[in-house]
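Have a look below at one chain only, the form predicted alone, in structure tokens format.
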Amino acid sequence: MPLLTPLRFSWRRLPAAGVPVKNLGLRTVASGASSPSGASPKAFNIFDRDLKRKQKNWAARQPEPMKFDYLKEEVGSRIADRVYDIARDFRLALDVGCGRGYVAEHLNKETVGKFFQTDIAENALKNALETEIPTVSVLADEEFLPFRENTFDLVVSSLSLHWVNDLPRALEQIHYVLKPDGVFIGAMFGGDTLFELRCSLQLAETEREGGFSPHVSPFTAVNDLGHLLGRAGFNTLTVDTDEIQVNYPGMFELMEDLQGMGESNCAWNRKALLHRDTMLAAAAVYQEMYRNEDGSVPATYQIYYMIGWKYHDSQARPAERGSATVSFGELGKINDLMSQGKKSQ
């Protein structure tokens, strides 16, 4: 088991309640516009998603799969913190990518009031975890998702996103099915995921076979999410960033416990088998880069936030341009002004 460090958790066990799927409002494609073949002129095929719900869903059927939840659940217990920030009540709301519930299990009915679970890997909806709120599991892409238009007052995703090949379509999606007024709060891996394993295996494949492959999948950077958040049309934008850092007892027990959440590498690209010597060396080079003193080594997860609203009439507007009385060379003097005020007073 890995060393937990800054990690905050929030276990809770809620009975599970279900509802009839009679009143899903389904649609062949999410999009308005395109059909699932077209995707994003531009979209790059990075992933292997059929691979991708394989490992999903072998991690899912292990013996013991909250071993390996402990990331993921804190993950989604800081996007559930998110939703409680907001002054409102969601009467229907839709995970995507929910793996095996990691956000609904932190929320409760009163905030909540039904959650659809969208995921591409069965077995992980079929052993998610208990909540209290009332839900529907739905075997669905992330970018496909089978739902109509402004049905939704809440989406959220937890670590899932980073796994898509057309992130700007899965966003578009995700806006498509939003109510207006309604929110998206998502949180994906950031650029500096995992870096000490990066560099590790890098220089050991470097130094023992005289070059490297990627072993680690390609993540967004975090000045692109604003972007992509707008071009989807979201407004009212926040995108901050976080990092988890977890202390393993060597490299091989951080790898074990990637495979155990299903974030093993999928990317087209990927060597299939590194050789034995490479893989020792590499443990070594982690070890000597990177050891804590306690001879435990550490891997850091870096986590971007993310927050946008579907427009709405009754949402807050900038003023218009040209329309300020006062100009910023005036904000210097506005103390002489205030006091100025208070002796005429």
Contents of the next structure:
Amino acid sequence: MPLLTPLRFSWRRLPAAGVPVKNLGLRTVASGASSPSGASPKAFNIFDRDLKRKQKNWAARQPEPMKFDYLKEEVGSRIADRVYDIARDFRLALDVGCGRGYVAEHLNKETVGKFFQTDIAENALKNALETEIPTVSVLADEEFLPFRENTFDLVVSSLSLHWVNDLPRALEQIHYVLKPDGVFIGAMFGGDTLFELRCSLQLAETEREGGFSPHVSPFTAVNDLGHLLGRAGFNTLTVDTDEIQVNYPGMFELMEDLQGMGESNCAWNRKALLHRDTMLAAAAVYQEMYRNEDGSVPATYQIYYMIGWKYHDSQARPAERGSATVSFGELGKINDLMSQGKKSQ
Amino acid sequence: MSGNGAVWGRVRSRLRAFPECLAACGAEAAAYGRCVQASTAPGGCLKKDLCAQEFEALRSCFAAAAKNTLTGGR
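Next up, can you give the form predicted together with its partner chain of this protein, since the form predicted alone came first?
Once more the chain from above appears, this time first in line as the rest of the complex follows.
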């Protein structure tokens, strides 16, 4: 499968307030959050994307990347299931934040004609997994997709949007590159993910150091996800959640696995140092508060799956006002109405 | 990570021994965990060094276990 990196973007982020939207070729979407008055650039700069790229590169360069891939493989296969559920074939598809290509691995070339894989980490693209679909690898940031409007029939994104700074804008970009009647299927981590780790670190840090700082990155709430998709212009939204619980021998193994997955914290407000005492205390608290019967500790990953369509005339729309033939008041007689319908057939 | 990564390698190998040493101190860890968990009950208040005693016991046990694994490994 050819590996092309034709477009390499510089990693200096555009100042959010300084670049007018129309210069980037995007349609302006009326959205309250990006109003110029009082909108500080810091509002959408939570994560250090440079560091995230280094972390993902490091993770992909390890001797045994397969050891840490289990979660992404699982979610990739569930997204592929959702793609198969749609009774359509897609000529051109895009995977945003693909990692080593966990979705493409599970799809066949009848369903998807050609797959564009984008990620910010070049090592992940170089070590991509085997797939029978012809792929093109492009080095690109999720917020700055280098594609024209109305290009793709299908866009998928598996577990990478939770590290995006400006999520509304990333979703708008995805909407922009989709063709009308194209579909976006995404999965991202949700609010309850790693709550055991978060709580243990919080309690241990409070007891040992007198205060605590965030160690687990902030996640989007499920209500906000629906709003964001609607604001980006998607139609016919579906959001559902899934919980995967993985058991680990202890907290240190969990943290090692998270690092191996490339999911280490990269928020700007992270504390640079985690004291050994605090780590020890947190591991003890984790064991005591959350352990299973067999002595292992669980870690919860809550995944939100979202499906959104780009508008097309052929899609079902709400009916015209005043076109109703039956009134809600007749709901009590629904059995008669249904048998009447059957008789007339 | 700079140079030949010697410091990084040393620190990581020490960190990798943590789970083993922690496993050797199950009782102390459980006591500390119970103390912290008790403070999360309604009416409890988690302050700095609330469970300092239990933690000291845990830390000394952990240090002893770490010394044993290091001397045993050489």
